[in-house]
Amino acid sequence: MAREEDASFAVALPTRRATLRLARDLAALLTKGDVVFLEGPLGAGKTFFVRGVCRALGVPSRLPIQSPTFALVNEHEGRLPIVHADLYRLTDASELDEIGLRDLLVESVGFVEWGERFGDAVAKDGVVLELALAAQGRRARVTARGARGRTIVEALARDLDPRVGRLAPP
């Protein structure tokens, strides 16, 4: 849940290439323990975005990066350990312990699809990336949660690749 004082910006992602640039730019800022919440409807590109970040973090292209919808959690090794979780099928925050997600997130860079509904039970600090389909491609809203999230979002906004188009504030 974004708070009013948190940093936020929106970008147009008219092409897959623009989405991959944003993924690469975000990957450059992440360290162990960072969590990125991915929100948006089915087909909005959440897993595609994670694939882009994983490649930027050094996961070889010969290794598949797939949606963890049925597995719930996928782990990948790049320059940092990566956890990709999909919480769509979970109904209660107590299930986070059953799948060991909180422990995994401490030692990894975490990407959590459909995780915002569990809020602080997943992580108090991080980045929320909301993807949506647009008339041309996609659009994203990037919002900080907490101090570390603010640091990441402000750096991402400052250093955003100019080929990724920033939108006017809402």
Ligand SMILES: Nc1ncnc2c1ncn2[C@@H]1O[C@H](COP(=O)(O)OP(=O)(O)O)[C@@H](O)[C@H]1O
Given for the second form:
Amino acid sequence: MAREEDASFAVALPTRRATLRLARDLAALLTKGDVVFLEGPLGAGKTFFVRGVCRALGVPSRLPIQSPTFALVNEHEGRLPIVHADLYRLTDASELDEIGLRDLLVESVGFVEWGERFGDAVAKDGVVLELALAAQGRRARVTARGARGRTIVEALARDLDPRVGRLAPP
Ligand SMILES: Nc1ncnc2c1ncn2[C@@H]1O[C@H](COP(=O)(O)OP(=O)(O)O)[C@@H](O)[C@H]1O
Ligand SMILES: [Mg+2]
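Next up, the form predicted together with the ligand in place of the form predicted on its own?
Expanding to the full complex; the earlier chain stays at the top.
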């Protein structure tokens, strides 16, 4: 049995390329119904990360992956359907159904910026990627939510590109 503290790890992302490596390795583990929460301040790189995952999932580079700040939800077609939401402007969890997010998440791989404050109302299971500014580039903490999240995070910790540097636990 894995312990609680095993389902989280942190990495240094000194360059955009390092972020894209993490995005590619996570993309390889995701399947329909999985949800990735992206947290961290404006400019931390949440949308940049999602763009990287979308490319890794086969969305052609000629198709733009824009921030869904105003649209709230964007959909893309890769080897799987992809939903990219930004809940920054959402004030109440009841609006999640108005924008159809929960139904879309069942049928897609989901990426939700600013979603953790709605917690289980968005998804009980999944992965939380918390991005932060660092002296060099960014750093990220990857944390599991629920059983499926744990499976993904443990696989990612195992299979992660060795060039992506681990940070010691806090
Ligand atoms: N590891 C990194 N090092 C340096 N800059 C990065 C890194 N990852 C992403 N960026 C840059 O940070 C910016 C983040 O913007 P964006 O993804 O829109 O942020 P958010 O969605 O979190 O508000 C982008 O210009 C991107 O090129
Ligand atoms: Mg964004």
